[in-house]
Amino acid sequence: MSLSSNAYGAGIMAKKGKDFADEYFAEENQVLHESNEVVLVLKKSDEINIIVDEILLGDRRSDNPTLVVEDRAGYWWLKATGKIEVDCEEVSELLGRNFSVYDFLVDVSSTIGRAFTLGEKFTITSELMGLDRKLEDLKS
């Protein structure tokens, strides 16, 4: 298991029985808390598979040293610290045809945090998109 503090079983996730009753019913946890992070599930596919390995833990690694990609049986639940980015040119290189962000839509099983396409790129982020930060459209 991984230790960052964004894989799935980090924090209080990591302690059981009346550990995780103490943490999960102490009093600083009867709000909700603000969070900077961003959770992306991602349906196994051939094409899924190959992005998690070979471009967000392959070559763009270093874009992102928060993410962590965990293996959920059917799914890859993916969680990162402000945003994670998926540019579909870069996948169409690596799959040698073309491969747009719709496609890469079709196994996107969830998003927590405000997910945006533009162009041919797909981005998860925590920020506000639309109040904080504009929406932007396809320049011509």
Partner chain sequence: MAISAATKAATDALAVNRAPTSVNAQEVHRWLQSFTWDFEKNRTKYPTKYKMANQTKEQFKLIAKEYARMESVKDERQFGSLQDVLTRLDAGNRVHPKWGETMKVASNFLEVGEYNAIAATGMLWDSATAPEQKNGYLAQVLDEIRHTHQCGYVNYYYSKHYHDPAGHNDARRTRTIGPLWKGMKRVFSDGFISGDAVECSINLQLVGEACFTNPLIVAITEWAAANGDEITPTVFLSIETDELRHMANGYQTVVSIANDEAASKYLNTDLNNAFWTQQKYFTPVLGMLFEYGSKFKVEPWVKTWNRWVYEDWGGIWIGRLGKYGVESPRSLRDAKKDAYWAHHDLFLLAYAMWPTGFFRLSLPSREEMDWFEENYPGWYDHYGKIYDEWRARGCEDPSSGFIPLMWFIENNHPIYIDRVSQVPFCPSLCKGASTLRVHEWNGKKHSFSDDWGERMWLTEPERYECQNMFEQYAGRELSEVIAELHGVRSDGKTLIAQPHTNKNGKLWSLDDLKKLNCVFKDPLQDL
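Numbering follows the first chain given and starts at 1. We call the rigid core whatever largest set of C-alpha positions still superposes within 1.5 Å between the two forms. These figures come from a predicted structure and were not determined experimentally. Compared with the form predicted on its own:
Superposed on the core, the two forms differ at Lys15: its CA moves 2 Å or more between these two forms.
Provide the structure of the form predicted on its own, given the form predicted together with its partner chain shown above.
What comes next is one chain alone, with no partners or other molecules.
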């Protein structure tokens, strides 16, 4: 379990009873805060374990240093600032067999953010597609 301040059970969620209520109902917390955080919950499987261990926490770790991964029994709970992206062509090369973005989607349990697929890439982002970033299309 992570002790990161970015983790699921950190901050106000670590408090209980009156301490939680005092902070939750504090005047400064009664306004809407904009957030760039995204969350991806993946069902554990042999392929997903490899994606998390070898790609997200391995080769691609430097791409997103804000990524926090927590082991939640049958699920991986991932949280990051801005974006989490999985390239299923890269997963196919790692596995030594075809693994499509549709295979990946079977194990996506929940998301917070704007999730989309483009080709063989799965992306969840905090950006407003078409407003914050120009819409992309498949290159033929």
